[in-house]
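Read the single chain below, which is given as structure tokens and is the form predicted on its own.
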Amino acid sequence: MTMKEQHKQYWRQNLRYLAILLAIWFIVSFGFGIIWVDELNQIKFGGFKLGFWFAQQGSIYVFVVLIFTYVWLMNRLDKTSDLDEN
């Protein structure tokens, strides 16, 4: 495999990770906080309605987890693509 093909494969995988993580971000922030809020509010979480909790705090926790997940995935991709700095 040539270097140009490796770079294309690297960026294709990077874009795949971004698409999946952004889809999760959209579902949690827009879906859980706005679209399905009435259904989620039937469930209590820590004394709060789950839809309200996702709109106010839960989506922020999910965003932080997504950031750490992206860093972990990219470090792993760098190592498998021999682009690791270490």
Given for the second form:
Amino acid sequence: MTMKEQHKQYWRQNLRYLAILLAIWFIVSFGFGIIWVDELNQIKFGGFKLGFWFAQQGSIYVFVVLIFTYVWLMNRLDKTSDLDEN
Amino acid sequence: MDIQTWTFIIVGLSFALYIGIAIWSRAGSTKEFYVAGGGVHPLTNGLATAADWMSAASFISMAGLISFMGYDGGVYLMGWTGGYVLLALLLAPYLRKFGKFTVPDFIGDRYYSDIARTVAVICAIIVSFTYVAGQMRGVGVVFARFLEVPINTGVFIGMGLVFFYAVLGGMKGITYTQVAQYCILIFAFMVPAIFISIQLTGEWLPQLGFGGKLNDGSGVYLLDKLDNLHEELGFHEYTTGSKSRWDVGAITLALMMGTAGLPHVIVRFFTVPKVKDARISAGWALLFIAILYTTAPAIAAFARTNLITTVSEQPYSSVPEWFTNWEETELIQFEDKNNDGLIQYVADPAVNELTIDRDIMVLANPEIARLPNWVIALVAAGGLAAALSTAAGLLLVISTSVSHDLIKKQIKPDISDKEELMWARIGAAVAVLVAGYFGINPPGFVAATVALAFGLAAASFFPVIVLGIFDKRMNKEGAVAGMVVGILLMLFYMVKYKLGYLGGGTQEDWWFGISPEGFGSVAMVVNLIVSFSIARFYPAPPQEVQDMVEDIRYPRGSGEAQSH
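The form predicted together with its partner chain is what I want next, because the block you gave corresponds to the form predicted on its own; please supply it.
And the full complex, kicking off with our chain again.
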């Protein structure tokens, strides 16, 4: 594989990761926290209504996990594509 | 010891620490001044970014706002954290690979145009000044309350301090000061929250106490109790809110994109050694921010419950001491309309007898929970740390925009490093003076527009940077037109619907039912549409620019880019 093709593949894989992670980002915040909040509020766990919980706490936890997942995925991709910095 | 003495000791010690760090880490070159030498550890950068990011608004006002807004307060929680996902995935690693000093640097080079650079400088200055004026005012207010000095004296003390470590140390001084400020502010925020959580629900972790059962033996969940209290008094239900879904979504999106587009946050990612450090430090930053941001809604619910159960239908003669303390500052006002000696706190303004400033909820928390005096002093130090760290970060953006992007890049390219460093210091000094002036003479519009700094950043920077990385075909004509139209549209909407000039307008006149706070989303979309359409009529960027865009997409080689 030429350098150029390798780069292309790396970039495409990167965009695929972005699409998946940003879809989750959108679903937990705008989806669960805003669009479907009333429906989810019918479900309760502990003292929380689920939609309210996503809007005020849950989405934040998911955001943190998303970034660390992205870091892990990209570090792996850098290595397998031989594009890491070392 | 009384509160006053404790405040002098704790605030004094924290200031001594900041000044000590400033002297230890003073900058000797422009590279140290602009990007702290470029060798900051990602964890250190995460801590500094968190402090840089969390302002007086996050520390003092946010929990109070949520406390009165209930569910609708989620716009701040999701908006101000969700932006970090955009920042980490769409901006930080690429800007780090690009590896220069400032946001206008990137825009000027990527769009091969000094006009684009200048427009970016102007946008950076507008965004940063709207934001910093509010911070200086915040510093003054905290001093006024806790050291019992006039607000202006408070602003002067804050100016002196920021002057010292921003002018002397530049980014290097600011970075290490911010690490200390993060530790102080998070400790100060968590201590009262943990105590109140234990008192109210028996859970030590506020995040759990938030969804826990009340400690009073009734077996009722805190949030259910709060919903009931709200309904009884005629407020909207706490957990469902009152804004339209559409507007809630627009505000959240504008705050997210604004967060990702704020120059003082973006520049922090220029300070780490490698691309992968930029990615992980965004993760650390959000983790440290999340500690405060998941505690804030818990504090909001605790404070709201405490407030209502303490004052509602209670005789005024038996209110606790914190109530009368805050009455002196006029942040709590009671007017016995029906002369029955009881406090009627209800939604109906004709019957309601109690007015409460939202900002007191966090500041008064330790007193409400009857915590020892040193905790109250700690909260004062925390509020100051939050305001000062953000003010310093913003001032640095303003000063580097002037010294680097205007003087070095455009007016006098043959300037020596030493001279440029001097200009950077002069820039920082002038910026402190201007910010201080606005802190002392706050123009009426400051309070109204601080939140809109995000809309401005979303409308101007976010699209132009993302397109610069992800769309090779985007040219200078499209980018400049997009930025100009985006920021002008946002300014127009702000001036018309928030400040009431240009004929003003009420909620019914809002475009698409979107409030000024959420309009950044619309202006961003318009920016995108304009950029794409204009770009089609002009040639693609030159080959070397396309090669540069290609290059920043791959992490290898960031070392070279850094030492230019």
